[in-house]
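Have a look below at one chain only, the form predicted on its own, in structure tokens format.
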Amino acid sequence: MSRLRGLAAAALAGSLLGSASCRDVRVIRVCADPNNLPFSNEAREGFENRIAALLAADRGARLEYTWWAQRRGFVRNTLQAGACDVVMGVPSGFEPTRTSRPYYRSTYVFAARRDRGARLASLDDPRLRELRIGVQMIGDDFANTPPAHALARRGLVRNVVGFPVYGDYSRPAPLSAIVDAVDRGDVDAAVVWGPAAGYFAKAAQHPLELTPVSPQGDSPALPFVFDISMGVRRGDAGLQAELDDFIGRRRADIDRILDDYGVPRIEGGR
């Protein structure tokens, strides 16, 4: 009888210790898009998922996600609503959040098939008037993508083919459509945000040439190069300092992840 009591007491103690252990494990809560490769998806296959996992391991924490499509209102409905503490990829200085130091800097690129000889580098290349050029568009001219504005400012409209900036969300990789069009030859070249271009170019049937767009901006209001940071709530200086420390110490590991996904980077800004 005393042995049974001892076993019961041990089981109870173990259960209590286990509960205490679970309570003590820190949780890092991230909000991300469940269908937004190469950045993130619900299967945690994106590079932001991998960097978040690296962050959690570095801090000895458990990683939890709240999934929300990255559309207008994403930050308001997630980070600002208290559903999470970190958004992995936001432009540095993004006003609705407090941003960490940048962990990479990337750019819009021209994507073109090498076998078509349509390698472009400058928005002022005269061949842009002759080629079919794909560009991502939001649809509202007052909030369109920088390349869409830049091409329109040069009078390049009739030979431009628009692709929704959010892609076809019913597909597993909504952002791939514009690079797929280059690969098939539906357009001669496209202007694409670098991380998406680099990732989908790796899977293309035809080798693609990716060239950073120049100039790096049409004006201060139309940059093509962006520093990318992690965002926290504006009052959370403590977590921002932790992220700054993590990015500084684990930069080589972060760069290896970005390399795995073909993310083109521009030097400076970190």
The other form holds:
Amino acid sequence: MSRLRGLAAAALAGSLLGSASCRDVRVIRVCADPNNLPFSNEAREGFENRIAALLAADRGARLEYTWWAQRRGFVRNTLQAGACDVVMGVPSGFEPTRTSRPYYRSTYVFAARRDRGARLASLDDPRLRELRIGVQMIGDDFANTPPAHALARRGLVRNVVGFPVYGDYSRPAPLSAIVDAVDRGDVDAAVVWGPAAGYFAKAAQHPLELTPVSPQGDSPALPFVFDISMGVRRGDAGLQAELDDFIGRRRADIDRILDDYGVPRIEGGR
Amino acid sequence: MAAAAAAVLAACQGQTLDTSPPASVRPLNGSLTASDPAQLQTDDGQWVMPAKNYSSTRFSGLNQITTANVSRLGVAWTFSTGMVAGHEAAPLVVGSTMFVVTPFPNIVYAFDLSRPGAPLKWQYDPKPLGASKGVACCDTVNRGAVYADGAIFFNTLDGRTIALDAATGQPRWITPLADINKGESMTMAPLVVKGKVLVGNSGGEFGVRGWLTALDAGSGSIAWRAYSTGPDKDVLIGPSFTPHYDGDRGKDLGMTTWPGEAWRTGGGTVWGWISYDPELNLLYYGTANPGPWNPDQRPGDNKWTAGIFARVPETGEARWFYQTSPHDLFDHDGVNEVVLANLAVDGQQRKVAMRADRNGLFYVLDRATGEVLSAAPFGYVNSNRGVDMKTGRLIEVKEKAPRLGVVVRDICPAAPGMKDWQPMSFSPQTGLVYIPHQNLCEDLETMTTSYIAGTPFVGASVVYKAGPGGNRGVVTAWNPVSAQPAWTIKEHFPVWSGTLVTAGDVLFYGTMDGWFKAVNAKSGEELWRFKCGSGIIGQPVSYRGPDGRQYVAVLAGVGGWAGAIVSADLDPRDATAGNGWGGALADLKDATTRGGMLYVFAIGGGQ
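Now that we've seen the form predicted on its own, could you pull up the form predicted together with the partner chain?
Starting with the chain above, the whole complex follows.
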């Protein structure tokens, strides 16, 4: 995209001048959810906000956001509509976008209260038949979250408590409901995507134990471990290359941010 | 009112209609004083609810436009709504005013039919929250408003029911009902019965819990709410609940036919149509599919989703329920309209409720009891073998059931069903039901890897394609007594508009590539067609203008679930775009473009 090449040239000029007030300063435009902690929010408190800020600083650019709830139509209405240029967190190879090299690899985890001693790790643990297990549910195209599928495959549905994947968007952290339920003891354990589990566990009243779900995948089609990349428009090879370079050089800084947010990571993601 | 009700029932019995309205219900020439929808529905000069009348026949008793003269139909006037989402609403005509509600942002326009070109009288913008677009599963449609008691009632996508003064457009009350933060929205047209405005929620794809709510028409306060899942007290099931089949009897089946607490996020929304029989004093409406789609997550019948409720309007208490798709496997929402008529079945006059279901069967039910009198496929069906007439249960075909990790091919009908929301009509003159519908099959894989960062980047595994014959749409004229088609018309694209049938024996419908067509209701012979600016997925209506002429009105503006590929500008190279429609309608973008326009036709056009 010629516009972006122009911006890259402008960014170079901007960094040489070392002045953010230069009127040619580059702008990096990020598409993000305004209410999706721990990933992002409008107050820029999420770890994706922090990594975006690191990216902007690294490139000597100013950061701008286009906010849109990450529901159906998010990519279409933001990235594809040209309103912004980067989505900070998508699974590697996410088909509607061109994805950067992965910058972390995380996993679904079992979250349980330490004082209850549930300490689950395996989806084949026989105690899953008796315990109340929280799991996020969606209802599109017969697809569902990988843990919801995995539990159903084992016939574990009667003691499963479903949490709508969107949570209650009128609350400041819609995704917290499932971990809150573990904290309160409403469920004995929950299967939660690692970054959300790690972040909300830090704020829980009771110490929570997080253990990666094993096996790591029920089948090639049903993994619990995902590489996470940044996404750009399919034709945007230049920006992708720039992101790849950033991720390679600033790995340690990115890792520090992920540590701050308690994001559980699995090796081999890069 | 009793006389009006009798007139409707007489019409249903197939007696010849006196098409000149009784003096008490003549067109109001500009006044908006008549109020009772039970009375107004019998006046063929007006069109005060989307389905025309409580029986939901969408039959106009007007007969100026006939099979002999319809070829001279021309445009009388038009109006651009300025919106590009799918236009599914029916225009309303009350006295000499027409009302139209648009898709999001749900603007209501009022037109003065007594003046040349029908200038705008007023418009009302409810300013719905933009975020509500994010919870609309299938385009940001609205299915219309309803008139009663001097007010226009309609729903906004962000979940409010609003009453406007019909003369001025000023709001009388606004009641927030659905919570977009929980994935709820509202797209259906309300119905007003005995001073109660009946509305339901949308959002079965978002882990919501379905409900029908009755509001006081005067104040907007909630009179009752009946959930589609959960304990009997929430579903308003009490001692007078007497379903016909054993499987529907028992305590708290809305909980016990679900695993654990899955009923709390179990769908069963109410986004379709409501009918009403004043004589039995029963409302009839359908409940949508259970959630989540994946049936492995919800063993059991999943009551009370994917079926029909009969309820008492005053209290909401349920009288009977019939489940068309127990433990729904295919997103076969049970929201399709219920058309009421009195038919001779096996030589006996029966009060029936008719339903062309998503699952491909045309049901004739006894509307007093919910007993199935007949259930026959009205298109190519291979996923069920009809209904066990003893138990009332759908007989499923095991090989076509979804299985984890397996691509099950050629399931017919596909998820949108043999027929979706698009309403059929019934002519008491021909005795035929006119069904606009699809001819689609699907390949279905139930296991798709979804990465969920708390929110779905939706993976998709459903691909729709044309059924046998290669045509994706059909209009079927169905004889509900013999349970056989009288004739069919094959259409290139799914027929996603409603049908309208008139006393002139003319049937009207629109196509997704923009043709508005008139055919002979007896033979299916095409008599007239007009190419509109965009594909048609709206509901045609007919009325008598202040000048005494018969008019036909319809909204063009392609979109909806089927047409989102155009209205939302999806990529047709992605076969799974738009929940599987991308592949089935990849060529729709070559045939039409988006844009809402109201078209009004009369013999000789705008002369």
